[in-house]
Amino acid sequence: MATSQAPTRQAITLKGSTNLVTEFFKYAANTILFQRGVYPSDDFHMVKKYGQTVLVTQDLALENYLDRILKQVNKWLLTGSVTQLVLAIISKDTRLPLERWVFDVNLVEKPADSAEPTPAKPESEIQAEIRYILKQIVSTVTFLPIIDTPTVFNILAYTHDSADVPADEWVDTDPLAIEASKSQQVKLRSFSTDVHRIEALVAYRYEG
């Protein structure tokens, strides 16, 4: 009697785990911009992704420049030389850093001991993490101190020192950091694919 095997998923590669990851980091920066006012509302138009509406830029000049970011992020990404990035709202004004939105890049373990390969994670559960970050980012103004002034941003990457590091576009600057008596953090979801693991947290200045 002949028999059926159920067809095996498949597991997600180096390559697609690194543009999912990239994708994220795109959604959630716009996202990210937007609910910090860092750009006017009206720069902002909805788009579907991950199941919901996520707003995205429609300003050529940061869409251009989030591109480019992106796409040297995608690559330290494949080689495994990136191992944080930040997004850092600054005042325009003083120049001092209000909140430093933290993403770890991690590259996920798997068990040495196991005999049996470990069974692939469906891009629905990925989406699903996914979402329930770009929603908490969107609940983050319930608590977040009013930003009334003027910001400008920044992102950081963090990179082994073997990272290829473009000179003309990437210079070693200032950390960002918020003074530690002055800072709090708030630490959000993480999400996983079979390769990378992101684990994220909101830094804030309070003043209180």
Contents of the next structure:
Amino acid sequence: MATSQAPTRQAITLKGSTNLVTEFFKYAANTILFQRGVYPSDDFHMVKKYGQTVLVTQDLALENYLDRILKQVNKWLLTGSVTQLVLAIISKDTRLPLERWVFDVNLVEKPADSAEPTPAKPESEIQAEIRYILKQIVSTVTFLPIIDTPTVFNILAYTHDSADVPADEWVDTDPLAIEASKSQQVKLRSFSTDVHRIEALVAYRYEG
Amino acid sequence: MTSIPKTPSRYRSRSDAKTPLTPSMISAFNGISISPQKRSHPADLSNPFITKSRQASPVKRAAGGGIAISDSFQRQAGGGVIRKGGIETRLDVVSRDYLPPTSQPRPELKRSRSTPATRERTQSTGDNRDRFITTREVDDVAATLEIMSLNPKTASPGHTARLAAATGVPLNRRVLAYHEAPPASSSDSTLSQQRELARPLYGRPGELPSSTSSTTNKSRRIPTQPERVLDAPGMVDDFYLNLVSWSIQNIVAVALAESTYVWRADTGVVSHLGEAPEGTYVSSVDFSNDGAYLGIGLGTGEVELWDVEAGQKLRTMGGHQGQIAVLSWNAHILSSGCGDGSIWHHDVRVPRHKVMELLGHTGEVCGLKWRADGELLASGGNDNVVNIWDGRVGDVTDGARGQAKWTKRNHTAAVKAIAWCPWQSSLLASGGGTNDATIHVWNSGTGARLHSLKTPSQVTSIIWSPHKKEILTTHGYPTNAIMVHAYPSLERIAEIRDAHDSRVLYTAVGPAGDVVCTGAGDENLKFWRIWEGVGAKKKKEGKERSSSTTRSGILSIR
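Okay, that's the form predicted on its own, but what's the structure of the form predicted in complex with the partner chain?
What follows is the entire complex, opening with the chain shown before.
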């Protein structure tokens, strides 16, 4: 029966979808770190992914750091506990938030009354959507303010209270928000798999 | 009655009385512009007495939105009289001074039964701005809230719940960050080293910190600008050729395409020495040890012998089958390295000049240097091989001298740069091309490899400093640099990036041992003062040596 198959297919695609999303976060984070000059551009090398070349860091320490974070994000995604991921770029000296790259994680609403399972979204389409977002992130350098000062980044995760948080690894912190009067926001494209829907937006500090 | 024009003061006082409001709460609540949702049904609710929603009094869940009224009416009502079609409708006018909260906080908790279905969204598409709060973006407000550090935990649960729901930052959300800070960028030493080496790929002469910046010894300053630049029009950009030579009499010979010029460094006079025959070009030049004679190798395979002082060609020695890319003198023997890989020894005194042939290369011979005492000859070729030959010249009887004493295949690219150490005669330095870019130092007695140094670009020549324990190397792709290294530590003392606009291909050191001359395809001949303060007595010694050789060396050439 078609309907009885649907649940099992869903369970599989949930894991696949979370892996897709986590991978996307990894490449998006790398792209942002490169484009915004948080790490020297020589540290990055090109790999083929999503049908185009993307830049990934060669710095082992940074790679490990991102992997640890994303592993936890993956777990949260599986349980649906994380709702938003933010990559905040703050000035190294003054700790002033300069940019916030906000990725909303929503669960795709299944039309509850559909008799037949919805056709799975082809991987190529998902990849195309991811490609668009990455290209768009790259293109944002055209309007984002130039950052001259050395910066560091922080990854924040907005989770539910009920989320299972390994206490020694993740701590509650200040959301590093940019003051409302000084922040400009640009909503970027989104992509969705069968299970998750990721929306992206960038908020940057803009004086005057 | 549908619309009661509101008089702000009246409402404000009323609402104030009901619930104690802090100004921050007011602004927070004001700021809530919840994203528009489809109005599934027209506002049927209404308590007609409430035309505008306001802060919920704890008890009375005011009917949501009070949108019994359409938006335009609301606006009009709020803003005084707005004539239909009048200018105000077309202008983007913030028409109200103060806008009491319009949206309805929706608590999950209390809701009195009597209240009609509350509308979730109110006035979402209308003009919510007023004079004091000119923007009502949700995220901004959320951000503002966070800055105001509204701490939901200390307030009463019901209140905070409403507050949280209202502001869109729900309570049951945590903002988490990984406990470790992200790594600093230069944490990886190999990466930072790589970065330093790779820097020239992205920079151009002006931008680069270039030259003596990061790695120079503070006490050692090498001028990054040449002392003198001579124009060398027609100088070809060919890696394999050796077009510059500097004699012990302080004369520089330069080959430009077919012509050979000599520049006297003492007087600064340039004279045209000679032309290659029609159809061919000069591929190498080398002064004899005493500086009296100049050997010129041609593209056709002939070697010419010229008298420098008289400016005359003395003889032409032919026979080679390929271009003569490199020449090296040893007293009366002129050795030539050919494009076919053979090395011939020419005795310039006798008519049958070819006295020996060394076959040890399968590729073009581009590096050739006699050791100063004439015991050994080192050669490097396009086949990536370095050969060290016994220097005794004569008939090859049992093949002992027909083969190289040492054959080194460590380089992975053409070996043009070959140099013997002046202060320790067993040392030989060799440098490889683009693929290799490594300098190896060998002990010619034992054949051992003593040192190796990887450089960022192809090595085009090596010069040992006559008076200091240093090695100068010139490079091509991609840095076009001149580098000075200490020996034996091979630590970089100085670097002059982009010494030329193209590969630094031809190098010669002056007889005083202080100035190095470099030539490149950018048609410039640059003189760099690398080693200063050369002892005067050394100079005298050199002069003595040269005078003695003229007595005992080549006396007459037929």
